[in-house]
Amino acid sequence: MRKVAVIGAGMTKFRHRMLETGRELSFEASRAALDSARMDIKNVDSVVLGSAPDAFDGLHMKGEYLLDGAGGSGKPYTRVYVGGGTGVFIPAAAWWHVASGVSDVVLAVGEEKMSPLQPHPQYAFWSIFDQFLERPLGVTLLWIFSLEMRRYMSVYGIKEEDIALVAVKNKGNAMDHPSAQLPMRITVDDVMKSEPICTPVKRLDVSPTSDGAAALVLASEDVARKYTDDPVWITGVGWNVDTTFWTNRDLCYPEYVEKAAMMAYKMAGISNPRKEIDFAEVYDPFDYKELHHMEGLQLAKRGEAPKMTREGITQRDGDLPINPSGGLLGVGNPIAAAGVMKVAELFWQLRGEAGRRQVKKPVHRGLAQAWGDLMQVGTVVIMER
């Protein structure tokens, strides 16, 4: 198995309604990543693209539609999709193309254009519910996640105010991100008084719907050393997919994340994640999910992530910075692009190129994680310098 490096990264702005088409967004992110790697598309052997349901764009075979914008014309080209976990699965899929020897250079692209689906992108997800047992209830994703948030709070005695601290932190961190959609200085009181959506979930507990794209350039060790003296290595990847049935599991703990993380930790030779991971970009479409996923990733004991957040451990200048970028809550949530953005943030942080969002302590190893569908998919990538 060959060593695999990330040598370039790029992203568009994340916004609620972008004028650019999905093809154009894919092109902009790909061009930025190739420029970062000092490469041209002719240097790329194959392309891996990820995007969420075709219903967002209202297109059939969306992967083929995005092909030329993502640089896949005339090259081996793969589209991957595992719901919200897609973004971190894209570089994992690109990794195995290089590690296996199939390709020396792979362009990994995540694109999402949610705005065309009206009246709300939420309607794209109705088809994932069981048509006999669940859909007749009028269930939505927010309906499900309010149950999960309430269960998490109930089991561990967590207050809404403790969870709101995540939104305060991440939206504040996003003030320093040039592509951010919802950067803002807010307080816990602002979160608590924001519009109720499905109790206990409120407007400021939730990431925005977004359009955007992000891309990475992955290369074999021989190629990477020709283009840069400062490669960042992918040392672990992991993924897990569970069944679509969520009613028979305890919603207080994300087992799907734990299993994906353990696969990545084994590959990276990590036995104590809390001590061996310097910082993490954890999937945070809701503020409670950052806490939930920290525990699944073994970065916090069960029920203790809120305490770590309250004590400042997860701040950018804390002992274990979580989402120093601003995460999905602050930067935005174009689903597949958001996960690629998180891996790009590892690249920039490990190279010391994150600008005003650079964490304060020296960092040598970072983790990016995403989650998909209901309580089913976990994807993890670990990178080291």
Given for the second form:
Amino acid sequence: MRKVAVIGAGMTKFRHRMLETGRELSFEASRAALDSARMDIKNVDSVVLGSAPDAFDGLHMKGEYLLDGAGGSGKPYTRVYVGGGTGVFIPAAAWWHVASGVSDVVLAVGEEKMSPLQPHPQYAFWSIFDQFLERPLGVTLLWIFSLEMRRYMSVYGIKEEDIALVAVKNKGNAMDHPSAQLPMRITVDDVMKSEPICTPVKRLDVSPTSDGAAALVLASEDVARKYTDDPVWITGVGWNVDTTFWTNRDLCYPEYVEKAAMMAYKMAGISNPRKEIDFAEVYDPFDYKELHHMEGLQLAKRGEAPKMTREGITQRDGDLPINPSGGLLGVGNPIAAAGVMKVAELFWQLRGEAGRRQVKKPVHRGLAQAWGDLMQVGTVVIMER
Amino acid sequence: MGRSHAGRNRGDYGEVMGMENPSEPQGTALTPDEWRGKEIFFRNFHTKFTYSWDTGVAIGHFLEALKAGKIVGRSCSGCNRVLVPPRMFCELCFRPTDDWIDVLDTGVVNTFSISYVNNDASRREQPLFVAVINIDGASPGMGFLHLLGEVDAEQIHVGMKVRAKWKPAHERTGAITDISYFKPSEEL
Ligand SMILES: [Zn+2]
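Can you switch from the form predicted on its own and show the form predicted together with the partner chain instead?
Up next: the whole complex, starting with the chain shown before.
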């Protein structure tokens, strides 16, 4: 396999509703990524794009609709999809284009425009559930998060207050992100007193719905060295999908995330992730998910991620900064774009370009992870400088 | 009126390096008033698709059993599991499953939530009690999503033993809602 570098990253603002179409947002993110790589579209061999369910936009063939904005017109072009896991799967798919020798330069684009669907984007998620066993009960996506959060709390004896610390941290970190939708200084008490949605999930436990796009430029080693003295390498990728029968697995622990992580760790030659990963962008559509995923990723022992959070280890100045970007809770959650944003944050942090978001300790190796579908997929990318 | 976007303000290449990234992100946020159609153009569209799904072999049989007032699973002699909901093949052994097994209409609450929202995110007048129920007679951890009833919110707990509350036989249609809800099977 060939070495694969990331040499550029860009993103739009993330907002609840944007004027620009998905195609226009894709263009802005792609153009920003190409500019940061000092490249033009003629340098790009192929394009990988990801976007979540078509039902948000009401546009079938969304990949084709977005094609021109993602710079894919007249090129080998692929749309990938694994639900919420899509954003981190996009650079994994772009990676295999370069690693295999099929392409030297790949533009990797994540786009989401959730705002068109009325009265609320949540409604689209109704159609992901089993049509015989679950939809007749009136199921919503919020149910499965609340059921998983309860199971996690129940098995490990975790308090809602400890989980709330994640929302406080991430929304606070987002104060320093120029694209952020929900930067906030809040307290655990604010989270605890926010409106109950599906207990134990409350309003401030949840990331917002968003419009936005983000993009990366991946290149082979020889091309990367022509364009930059400072490439960042993708040294591990992993993905794993478990059965759609989500009521048949113990929701307290995401085994499929562990399997995705192990695939990436093996590729990167990592045997002790807690010691060898310097910081991570962990998927946080809900605050408890950050903790749940830290455990699946072996960055915390089972049930112990809340303790690490309480001790400040996951703060930007801690020993294992988690979500220095502000995460989905703070920067926003345009689904596929949010995952790409996490990988872009690895790029900026590893190059020391994260400005006020820069973590305190020197960092050489970071991990980004996303999760999704019916609580069944994990996607992981490891980057090093 | 069409609102113009914020305008692109990208610097030349030399400005990109060494700045805080992402620098000056593009994109034009809309205000709630603009969104409500007062200041920008919208095109509204409503569609209705109608589907008719056959219930398939495994779930078809499961629903037929519900209509008869019982819950069934499917056994796999490859891994010795009893699968609920049933399927005609085992995804782990990747072979056909073997037999229909009558499991019980009792179980244990694996996890639960009290839902204050509908599936379009609107608020409910009365909260709904939802749970994953591990079904007695199925393999450990095998269950399905359903509702809880005849119980107060404060009484619901993980590990609570429950029993199906069936609709009267003449009201059953071969649907998951032939069970109205699960209710506590022991004194709380
Ligand atoms: Zn089997």
